[in-house]
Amino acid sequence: MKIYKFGGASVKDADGVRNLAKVIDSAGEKDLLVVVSAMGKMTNHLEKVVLAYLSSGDDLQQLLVDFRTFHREILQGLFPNNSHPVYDSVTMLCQKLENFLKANRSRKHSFVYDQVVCYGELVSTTIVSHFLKDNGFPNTWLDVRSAVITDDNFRDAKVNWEETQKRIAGLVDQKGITITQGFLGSDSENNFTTTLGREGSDYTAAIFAFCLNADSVTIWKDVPGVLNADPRYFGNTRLLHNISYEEAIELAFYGASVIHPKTLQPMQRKEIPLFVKSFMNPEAAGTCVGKGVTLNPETSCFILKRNQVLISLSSLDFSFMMEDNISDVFRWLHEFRMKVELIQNSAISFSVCVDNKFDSLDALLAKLRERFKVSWHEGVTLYTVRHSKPTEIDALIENKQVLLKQESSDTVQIVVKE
């Protein structure tokens, strides 16, 4: 069996979806599970269904039609009968959706965020089910939700590879074609829907590629494969054909785009390869991680992280950042669920460089007031490259104020105010 996974790029309107019949077709597998994401920018628009919500928002019920609208022209240009199945589907679960926001009681965003996100992939994966059934791919529909299960930590939840497991075994048949959403899972405890993470799609076709010992796992993007940097800041970039385990997971833990940072671990623990390829071009190799060469070919591969924080601390008193403050400083990062990009101590100084992506820099600043002298930096930019020349650097960094700089025998990260 392989796994595939198609992004929201790929299926943001009608002719996206043919288009993913399209590469199903020419591929010629015939046992396949494919994880699909929320079509085109509807986690964006959940997102701020969500905030709404909360707000009690004036907004939130024009969001509501926007969401059944956008789905209702795609709908319209993949199925011309009105009266198709489908449609009373898609419609059931745009109702569930408004029906949770009217008896919901919690007010916890992360909460609440993913009861409300999931219904980009449950309507997506709807439409793309019905469509390959009505051309010649009959498939079976899998709410991902009853196969992943998680803890409860909403947003960025941890799977339980043992009960997931048996799950999969059990509702997966490896003969012919299951249609699943990515992205979600649900807790054990109370069933509640949970999310793994931005971007978790690509972990879920993972965490199935391993417990199905997949042949191989291909991820479908708007890209021919993975790049040595983002074409959308950096020009004149390469196309990588292969990269090692080790380099696509150093890659990702820095922030490279194009692979989940979870995604590797799995499939590297059972040698599984992963493909990176164009849905546009499906011809085309595209990128191949797995054993074997580390990067081919061998370049520079550059990473950008805009909008991060940089925390800079020291004590009070002038006394050594010692192993107690600082183990306190990374409870607290955790504490505040703060993403660490970089660090950086010396005997009197310790600095961070953070992605607030949960909102909560005010409460982590004030705890750490308590303790320490504290500045810090908001907005800033971190660069990451792997295998750089020192000239690249310097053209990088021209006309920048650089905060703070960091270098070993493979990466440098740097820290500027743009």
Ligand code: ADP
The other form holds:
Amino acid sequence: MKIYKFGGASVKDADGVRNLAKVIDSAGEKDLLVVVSAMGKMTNHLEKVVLAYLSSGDDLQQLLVDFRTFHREILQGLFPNNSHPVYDSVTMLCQKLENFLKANRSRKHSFVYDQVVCYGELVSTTIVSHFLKDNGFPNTWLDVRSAVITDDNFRDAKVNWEETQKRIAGLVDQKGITITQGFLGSDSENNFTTTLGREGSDYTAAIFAFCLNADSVTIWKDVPGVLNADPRYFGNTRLLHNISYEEAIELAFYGASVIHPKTLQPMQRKEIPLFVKSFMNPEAAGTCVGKGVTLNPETSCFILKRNQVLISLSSLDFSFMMEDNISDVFRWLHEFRMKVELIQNSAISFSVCVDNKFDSLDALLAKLRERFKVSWHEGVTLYTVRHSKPTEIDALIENKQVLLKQESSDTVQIVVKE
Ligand code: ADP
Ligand code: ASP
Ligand code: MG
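Return one more block: the form predicted in complex with the named molecule, after the form predicted alone shown previously.
And the full complex, kicking off with our chain again.
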């Protein structure tokens, strides 16, 4: 069987859902597990719901109405008969979300976040499943929370592979079409909803592929495949036809957001090919990530991560930055859930570029100031260039304030203030 994953951009409106059905039709696969994300920007929208709820903001009711309206418009575009059962199913999900907000007593942001944002995927898959059924693709809707089992590290949950493997084997019929949600799981202790980290639906597809020994995974995107640079920020990009797992892991880890970085390890372990293809042009070959050739065509790859924080530490008494200091720094980085992008150290100083994903910078800085002289820059951009030529780097940093540069044999990383 094969695994398909459709992200938010592919199902942002009624036409997107129609196109999804066309893609499935043109591929002609009979045995498919289809992972679907929340529609359009609905996860961002639900993040706003969480913030409004926890801060008792005036806009909460309006945000909830907007969530219902957005999906209602898509439903009306897809199901002209408004007594179709899908209307009740979606209304029930919206009601459940609102009931949770009324009944919940927890003020823990990450916990509330997961219990709320999951409705984006629950609603989108409900709509997609009904639409496919009505258009000649009978399918089973699977609640992924009964299949993907995780720890209770809300917003960044870790998969319990053993339990997940058992559940998936018992729940997924390898014949026919199954529709399920990306990004979600549930914790093994209490069955609360968990999430795997933003953009985690690609990873969900890989989890199913691993557990089902799938033939391949295809993630359908709004780009022709993996390009040698992020097309939002670079012109003249080139399509990468083939990439090895190793190269793809590096690119994704450094921030090539077209593939979620966690996706590649399960794929590599079972040597399952990963295709990245355009949902606008399903016949085109796209990119194949697999065994073998590192990069075809051989070209430099440019990746950028915006809105990072560069923190520089030095000892208060001119003593060396040794293992004990550095191990404490890493412990705190972990404790405050900072994602480390780059480190550099000298005898008496240590610099680290981090992604402040969980908004814990102030708390971390307070901790660091107890032990070190601390300076930091917020809102910096981290460029990572793989397989580059020196002239390309010169062109990249022209007119930019370079705060840090680091080079290894095939990777150059530069932190700049733009
Ligand atoms: P999804 O709809 O699955 O959530 P994403 O928006 O997460 O899709 O990923 C696709 C986007 O990734 C593209 O629209 C593009 O802007 C961005 N992107 C970043 N780096 C690359 C790259 N190297 N190649 C292709 N797309 C890239
Ligand atoms: N809907 C989630 C997000 O926007 C997961 C995903 O799209 O992969 O982060
Ligand atoms: Mg996405």
